[in-house]
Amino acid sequence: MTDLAKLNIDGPVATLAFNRAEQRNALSIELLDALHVKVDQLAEADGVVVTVITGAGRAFCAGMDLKQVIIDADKGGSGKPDLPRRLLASLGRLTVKIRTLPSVVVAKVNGAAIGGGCGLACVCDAVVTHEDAKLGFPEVDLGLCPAVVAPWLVRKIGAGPARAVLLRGGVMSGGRAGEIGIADVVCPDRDSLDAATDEVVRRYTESGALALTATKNLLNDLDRSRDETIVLRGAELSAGVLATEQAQASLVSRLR
């Protein structure tokens, strides 16, 4: 069976890989557990200065995986009440692991960003994408709540222009995302990507990784990132909106 999340470490810089391609990296129960599995490796390896965050094929994160979401089976949802619940704790719990892993985490957004896979780019220390990418937390078009995601994205851009992008919603150009700070690194296209992400890897490595890991904790602490409790609590808000017949019936319009 293909690993659904792929870790690679060639000295001093890890890659980790969503690897539902064909489903567009969505988050599902199992992706994200092979990704804590993935994350715990990565918090105790040694020598890592940097570690960066893509996806294969053509997307970064497409978000949720919607069948696993919807919860009627008739409506080819999963048929497990409690699935959407355990996903979204899963994928909060995950946010604090990559936000306080001792290296400095690289999101290399290669195409769609959305929802959830946004709030994971965010949580990032630094974002590379391109022009033409998909990004953004269309949530509330669906009739959800990002609360996982939300401090996450208050931590990136301020409190104002997320209020701003939440509340309405919708996805944006990787051009956009730069202006507003959600990426932090724009290249014109998908085929400069690589070259763009190796510099911004190279600039890391060059810097001192003790010095590094030392910053990065104090940012972590100032910011109040190593806090589960507010997205654990966001998880529990995001799941009893979802569950609301509106919202289910919003997603299952979306499955067809």
Contents of the next structure:
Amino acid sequence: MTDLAKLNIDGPVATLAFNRAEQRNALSIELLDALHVKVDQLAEADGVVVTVITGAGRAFCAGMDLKQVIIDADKGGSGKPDLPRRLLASLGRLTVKIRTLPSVVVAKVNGAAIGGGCGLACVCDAVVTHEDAKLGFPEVDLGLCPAVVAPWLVRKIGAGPARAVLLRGGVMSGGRAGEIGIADVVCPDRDSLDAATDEVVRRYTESGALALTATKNLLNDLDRSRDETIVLRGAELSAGVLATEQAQASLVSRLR
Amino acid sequence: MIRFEDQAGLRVVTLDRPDKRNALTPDMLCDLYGAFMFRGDAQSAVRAVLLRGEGPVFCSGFDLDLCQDDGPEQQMMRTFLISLSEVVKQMRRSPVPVVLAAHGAAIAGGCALLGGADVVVAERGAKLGYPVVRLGISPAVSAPFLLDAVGPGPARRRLLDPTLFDGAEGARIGLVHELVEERGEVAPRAHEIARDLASKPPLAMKATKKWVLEVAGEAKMEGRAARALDASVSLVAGDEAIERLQGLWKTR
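Please supply the coordinates for the form predicted together with its partner chain, as a counterpart to the form predicted on its own shown previously.
Okay, now the whole complex, with that chain kicking things off.
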């Protein structure tokens, strides 16, 4: 079986890839479990200064795995009523783990970063993408609530802009994501993303590793990034809305 | 190397070490702190402060040459960091508005001073940033003030990434409040704004500044600033900082 999450450590630079390209790296419970294992390894890895998170294939991460958040097995779902709740809580815990890694974390948003996928980008210390990538939080369009990732968007772009983004739903281009502060570096096209990311990574690897970690820890302290409670409460809220008939019907219609 | 003069309700404070790009010394930071104290008649006479730099740039940061012969405890660097934190806090405590003219460049400790100002003017091409992680120094000391100015996302980006950014980017994230096109326009525009603020009813100005800081959580700032200072100071005598600073002397 292929690894759903691939971790490669090359000196001071680690690369963690979502590796479920055929499903646009949608977050299944299996992918999330695999990511937890790799992120735990990263937290213990000596000498890693920068971690790059990216997606295999064309997408960065398309968000929650549709088949696992639909409950009714007769309609293509999992038949496991508690699975969506577990998925969302797992995603919430994963975001806190990524945020508190000692290395600087760069999201290399190679393609679609949707919903939970965009939340995973926002939790990173820097987001690099390209003009044509699609990012956003279309949860409300599907009758869902992006509560689990909302704390990270608020910390990334501020409360006022976050309210507008989350309530308006939809997706935006990488260029627009740069304008509103979701993306920090926006290169013109997919072909230039590797070089742009390498450049960002190089700035960190040339810096003092201890100084970076101390600065990051202090920032996590000041913006309360270690507070898992708010994220898990968000996961509960997201799961509650997701279980409603309205949301389930909307998700089923998307599956067809 | 710090001079200030009061004129018609406006106190103009000048970093006056142009041959060193206004690099800060501990004495300058000490005098800067004093320049934001208002004694006796000045208490009521000063209604706004303008902080500016003489010469081609506003401020290039700490004068690191002074750290070259520092002892193993890096006392000079500690003094720099502690003094910087005190100056920025003192600027924020100032009961009158503070306008800062960031022309040319405001780098590292120089950029940190922006965290004490209410209104920052810079030109589009001004060089800003906190490149000190390259030297193994943590810019954490500036974090609480930068967080307050621009929010956690941009603060995280700019404190971890040592790359300088321009005035336009500073304006986009909210660190610069008024952008002018040319370097030569910064000082006149900052002066104009400062004179305008000095002409406004002082009680209203004082109450408004105090209240905006209060609702934004200034009561917690002292504690946050202390934690941030600790994070920076705790690294200065470590191998990484010392090796990188020594590397800096070799390249000079």
